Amino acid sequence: MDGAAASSATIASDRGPVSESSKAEIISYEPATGAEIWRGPVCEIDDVVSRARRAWPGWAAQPLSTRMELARRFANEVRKDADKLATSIAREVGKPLWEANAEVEQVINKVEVSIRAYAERTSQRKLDSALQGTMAVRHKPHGVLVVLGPYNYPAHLPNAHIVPALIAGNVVIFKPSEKAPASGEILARCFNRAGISAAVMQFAPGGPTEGQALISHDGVDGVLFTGSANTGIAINRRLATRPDKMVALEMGGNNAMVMWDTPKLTDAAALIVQSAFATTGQRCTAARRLIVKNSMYDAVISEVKALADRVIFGAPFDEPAPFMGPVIDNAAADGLSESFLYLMSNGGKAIKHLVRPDESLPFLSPAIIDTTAMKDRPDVELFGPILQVIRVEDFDEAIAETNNTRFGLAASLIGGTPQEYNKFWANARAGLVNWNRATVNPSHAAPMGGIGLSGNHRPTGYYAADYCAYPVASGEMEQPRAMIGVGLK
C-alpha cells in the first residue's frame, strides 16, 4: 500500500478531522474536560466582504507611520489582556498554561519584527539618471485579505499573517479555526481596541463552509492560510484559475531529525523530545521521524525513552505543570491511536506505547515506534505525539531518508562534523535546516516556510511582508522628453 492509500485507509493524516459547523453557530469545547467554553453565530460572508471592501480605501490611505503606530497599540492591548488570552488558549486548545503564556509573548513580539521586516523587505527605492529620469520602486497593498487560522496556535499563527497585512495597508477578514474561536475573538478585540476598526480587522467565525465561501468570493484579493496540507491543496485547487488572488500557504511536514556522532546524548535526547512532543506533537515543525546511525541506536534510544518516560501529560492548569496537554479533541485522539496500531500491524516495533488513560478525553502519552522494517511507511503528517525511528548505516542513507517525503518543512542534524552539516544543509530538502537545534521554535527574524507539500514558496515569518504587498516599478520624469530616431520617413 502506498503512502497516499494508507493515509486514506487507516492513517489519520494531517491535523485531524474537520468538524462541520452548524448553520447558525459555532461551539467550542475544552479538550481537557469536554465542557463548552464559547458559542457564537456564524458570520454572513457577503456582509463581511462588503464591509471590508468599503473600509479598504480609507485604511490604505493612512500613512505607513500611522498603521505602524496602531500595530504597536495593538501590542499594548495584548499586554493588558495577556492573562485572559493565555487562559483562553490553555482552555480552548489544551496547552499547558506556561506554553499559552509563551504564545501570547510571541503575539506581542511579532509587531516590532513585522515593522522591521516591512521596512527592509518592501523599502522604497529610487535610481536616478539625468537623461532617463527616475526609476522608483514602491509597494502597494493587495486589498481584502482573508486569514485562515489553525487551532494549534490560535493567536500567534494567524497574527503572523494579520500584523504584516495590516501594516502593508490591507484590510483583514480573520476566520479562526472552528475549534478555537474564543481565542481568536480575544485577539481580534485587541486590534479593535487599539484603534483598528472592526471593518478593517474583522472577526469572522465559521466552519469549512464559510471558509470555502471566503476563499472563492470575488471581493477577496488574497488568502493567507496556515494549516494542514490537505486543506492547503484544496485551497490551491479552488483558486487555480484565479492568478489575480494572492495565495500564501504555510502547511505541515513529515519532518526528520538525523542523529549522528556526538558524545552529548543527554542534550541530544532533550532536543529530540522537545521536537517530537512539544505542544503534544501538534506543531507543523514537530519531528515526526528520528533517523539514527545504527551504531548509536541503543544508546540514543535508551536516553530518549528514559526522558520521554518522565514527560508529564495532563490538563493545562495541573500542578506540577505538565509538559504536554491533550490533543485537540477525541476524534484526533482516536485517529492517532488507530495510526499507531496501523504502524505496529505493518512492521513497526513499539519502543514506547501510545497510552490513552481515559477513552472519553483526548489525553495521549508520548509514543515512540521503530518503523525501520516497514516496507511502505505512510508519508503523512501524524499531528500528535508519535515519533517514528528509522535506523540507517551511513550518512548518505540518512540524507536520502530525510528526503523520503513529499513534504519539506523542517529538518535537523544532531551531532556530526561541520563537513557533515554542510553536506546535510546542501542536500536536505526543507525550508528550515538546523544543526544541533530542535526542529521547533523557528526564529521570528527569519523566513518560516517549506517546499513540497509544506508550502507554495510564500514563507511567512520575517518574509511575510513579501506576500502582503506587491512591488510597483515606476519610470518618472517631471516633463515629457522623447523622440523617435529610426524608422520614420
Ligand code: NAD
Contents of the next structure:
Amino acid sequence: MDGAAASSATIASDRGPVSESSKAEIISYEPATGAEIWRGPVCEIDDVVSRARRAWPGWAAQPLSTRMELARRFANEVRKDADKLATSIAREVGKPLWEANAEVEQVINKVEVSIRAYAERTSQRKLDSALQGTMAVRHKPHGVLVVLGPYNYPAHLPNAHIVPALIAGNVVIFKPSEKAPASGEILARCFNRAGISAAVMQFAPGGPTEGQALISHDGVDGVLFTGSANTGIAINRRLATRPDKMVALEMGGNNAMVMWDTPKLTDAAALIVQSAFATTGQRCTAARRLIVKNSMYDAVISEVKALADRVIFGAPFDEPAPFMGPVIDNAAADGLSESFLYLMSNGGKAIKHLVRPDESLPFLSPAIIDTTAMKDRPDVELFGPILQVIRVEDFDEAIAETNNTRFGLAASLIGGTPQEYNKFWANARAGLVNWNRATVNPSHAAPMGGIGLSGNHRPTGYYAADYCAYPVASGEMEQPRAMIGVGLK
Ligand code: NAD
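Alongside the form predicted on its own that was just displayed, please also present the structure of the form predicted in complex with nicotinamide-adenine-dinucleotide (NAD).
Next comes the full complex, this chain leading.
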C-alpha cells in the first residue's frame, strides 16, 4: 500500500450524504445514530471576503485592551452556552459527553493563555541608544485570515487559531469542517454575542471547494489550517506562488510510543491505552505505533490488551459513560476496517481484532496488531482506534523505529533511565517529546506543532501569537539628525 492510497482509504473527506456540499448545501449527521442534525447553504465566497476586508481597518484600529476585553466576554458567552456547545460536539462528532465538556473548557481557557502569549511573544520592545535614537520592535496583524477547522475538535482547534488572530488585530473567516458545522456555528455566535461583529468573526460554512476558493482569494492574507497532511500539502501547492500569504499548517502524525524498562506496568498500560484510543484514536497526537523492548513484550502486551478489553465504546450519552464513541462516519469506519485487513494480510498478527458490531454505524472497538514482521509498514496516519506494535531488541533500534516516519508530531518514552530519556529526547524527531506521559493532551500553555509532514514550522498553542502578527522594526528619532562623514568632495 503506498502512502497516497493508504491515506485515501483511511482519511475520509466526505460522509456519503455530505458530498451534497457540491450542491451548495452542507448537511451534518450524528455518527452514533445517522440522524441529520444541521443543514445550511455554503457561504458566498466573494461576499464573505469583501465583508471581512471592510471590517478589518476598524478592528485593527481598536486598542489592544478592547480586543482583549472582547475576547474575555467571548469566554463568558461560552460559559453561558457550555451545555449547548458540549451537547452539539458530542452529537455531531460522537465523542462522549464528558470529553465534549472538556473540549468546551479548553475553548474557555484559550482566552487567558492567548492574552499572555500575545504579551510575551509579540509585545513591543524598545532599544535606546543616544546616537542612533530608538530601535522599536512592534507587531502588526496580517489582515483577513481564513481559519480551516478539522472535525475531531470542532470548537477547540479552530478556536486555538481564532482567539490569537483576533487579539492580534486580524479579522477571521472561520470555515468549520463540513462534518461539524453545527458546533462551529454555536462557537461563532458566542463571539458575535460578545460584541465581536459577524463581519470581524465570520462563520462561513463550506466543504473543501469553499476552502480552496477562500484560501486562493486575493482578499485573503493568510490561512490557519488544522487538518490532514494530504489537505495541508494541497494548500501549500495551491499557494506555492503566493509567498505573500501567511500559511500555518497543523497536520497529522504517525506517532510512536516507546516502552522500555519499568516496574509500573499498570500505569504504563493506562498511558498506552489513553494515547492510542482516546477520542477513538481521532487525535493528531494519538499513539499509532507502540515500540516495545522484546524482553518486556509479553508482560506489557497482556496488560495493555486486558485494559483495552475493558474499554467501553458506545454512544456519547450512554450510561455508564463510554471511554470512546464512534468514529466520524461510515466512510472512515470502512477505511479503517480495510486498513486493518491490509495489515493482517501483509504480515501483521492481530492481538485484538477491530470489531464493528453494526455495519450500518461507525462504532469500532479498540484494536491492536503486531506489525513487527511486516516488510513495508505503511507510513500513514490511521485516524482511528488501531495501535500497531513493533518489537525491538535495543534502544538504538527503538529510536530508529520512532523516527521511521515522514511525520514528526509526538513521541513518548515510557520507562527507561534519565540517561535513556536524554538520548530519546535528543534523537526523536518530533515537536512533542514526552517521558512517562501520554502522547495526547498537549498543554496549550506550550507550543504545539510538529516537523516533517506534521506541520510547516509554525506551531500553534502558545506560539500561535507568532503567526498571527508580523514584526516591524523601526529606527526612530524625533528630529532628523545626520551627516555624511566620508567620501564627500
Ligand atoms: P481535513 O484535512 O479533511 O479537513 C480540514 C479542513 O480543511 C476542513 O475544514 C476541510 O473542509 C478543509 N479542506 C479540505 N480540503 C481542502 C482543500 N483542498 N483546500 C482547502 N481546504 C480544504 O481534516 P479532518 O479530517 O477534518 O481532520 C482530521 C485531520 O486533522 C487528521 O489528519 C489529524 O491528525 C489532523 N489534526 C491535526 C491537529 C494538529 O494540531 N496538528 C489537530 C487535530 C487534527
